[in-house]
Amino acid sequence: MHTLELRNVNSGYDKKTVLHDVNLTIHEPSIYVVLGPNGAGKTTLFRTIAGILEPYSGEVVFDGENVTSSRDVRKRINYLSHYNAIPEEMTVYNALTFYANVQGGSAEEVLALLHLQELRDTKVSDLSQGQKKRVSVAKVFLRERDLYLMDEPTSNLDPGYSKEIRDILIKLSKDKIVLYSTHNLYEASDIGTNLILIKDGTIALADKIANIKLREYRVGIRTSTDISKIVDAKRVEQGYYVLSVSNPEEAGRILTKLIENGVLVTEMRQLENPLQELFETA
């Protein structure tokens, strides 16, 4: 089991502090979704943990060793920037081979893992933004590490490729720590078990996603039957009868009531993401 600690970390760029007295301890392998509006400090957090930025004060410690002062510790951390840092003049295969020669791993294996074989001999400069992102992600998976910092890994990717990357990270998170930033709230709920919410360069919340509650749940029910006389469904919205409930358990009781009254329910879904409220107030 690995442990990541940030102890009173202040960090930033050009003497401008972005992170303010950040304290955070992570000691369970899992995916930790990092949320926050643009400019909140997510990328600065990742770059500081990776050892790219040296804190103005405080320290980042991984498994008991200071990240800034230990090159061996930094080798156990893999950081995916939201920028596609791949040499434009190289082919995909040559670029991945270059990184494999430096840090270890197999270009052939990650080409297969990310289904990039058809782009093997294509120059990076000729790739679309989505293709460049896939190559950047492939570079991260060349060699297994103990800590993964994934800054918007699925931006510019279609749903199929996004799911492949999430599946790889979910498998890795069984015994690794993965920090994963995204602006896609449904993706965050789907992949993450824990949430780190950043507001104005501070940790506003760190908790399990399952513990986050909405003030109100809006549930949509799709059925060909008018259910407004059975339950308090106020209106039809995008084909759904809409109900407000205080918690998911109440929604379950409503579903049971409808079934007992002979209603055929073809779909029932939560209309709001449980992270939306937090994100909008961050």
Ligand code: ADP
Contents of the next structure:
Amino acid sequence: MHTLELRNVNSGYDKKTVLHDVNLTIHEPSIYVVLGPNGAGKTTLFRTIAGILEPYSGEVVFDGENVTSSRDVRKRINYLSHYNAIPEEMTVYNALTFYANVQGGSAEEVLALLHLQELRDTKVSDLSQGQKKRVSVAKVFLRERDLYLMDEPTSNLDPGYSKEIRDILIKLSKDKIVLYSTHNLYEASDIGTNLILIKDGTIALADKIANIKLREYRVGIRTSTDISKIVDAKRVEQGYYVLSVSNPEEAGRILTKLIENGVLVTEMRQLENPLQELFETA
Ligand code: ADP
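Counterpart to the form predicted alone, namely the form predicted together with adenosine-5'-diphosphate (ADP):
Shown next: the complete complex, the earlier chain at its head.
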């Protein structure tokens, strides 16, 4: 079991403080989704935890050792930067082999893990943004470490590749701490075990998603039947009804009730992500 602690961390760039008095303790291996609008401080948080940015004050401690002063502890952290930093003039295979020689691991294995074999002899400069991202992620998986800081690992990726990476991280998180940043609310609720919400350089909320009480879900129902007499729904436009429920199970019960009443429902969907509320109220 590992422990990550941030104690009164103030951090930023050239005297511009971005993180303000951040305190956080994580013991449990899991995926922690670090969510927040652009500019909230997610990258700054990751760079500070990775030991790349030295806090102005306070400290980041992993398993009892300060990341700023201990090179050994920094070596136990895997950090996926938000930026692609793979040498452009190398082929995918040569670049990964280069890193494997420096830090250990096998280029062949990570090529297979991320299904990159077809791009093996392609120059990094010829890859799309999404392909570069997958190579950067492959580099992170060369060696198993104890703490993973994944800064937007799925930005620019197709849903299939995103899921592939999330599945690898979900497996790793059985015994590792994984911090995973995104500004995508849908992705956050998909992975959703623990949530760390960053707003204006502070932690506005850190909890298990299951513990976060969300006030209501808005559901849209498309049907040609007038359902306002059967359920408490408002018609917003031709054949389209909106209603509020307190949890997804209630939406299921409403659908069952409509079907039992012989209503043909052609579409039913959540109108906005309930995590949206956190952005607005935290
Ligand atoms: P996020 O990852 O949540 O989008 P960042 O941590 O990248 O947020 O940025 C937080 C704040 O720090 C922003 O106001 C941003 O402009 C500023 N910032 C980020 N990088 C630098 C830098 N290298 N120098 C100065 N300011 C920066």
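Positions refer to the first chain, counted from 1. Take the two forms, find the largest set of C-alpha atoms that superpose within 1.5 Å, and that set is the rigid core. The shown structure was predicted, so the numbers you read here are calculated from the model rather than taken from an experiment.
- Relative to the superposed core, residue 226 shifts its CA atom by 2 Å or more between the two forms.
- When the rigid core is held fixed, the Cα atom of residue 50 travels less than 2 angstroms between the two forms.
- Core-superposed comparison between the two forms: the Cα of residue 61 travels less than 2 Å.
- Structural comparison between the two forms after rigid-core fitting shows the C-alpha of residue 254 displaced 4.0 Å.
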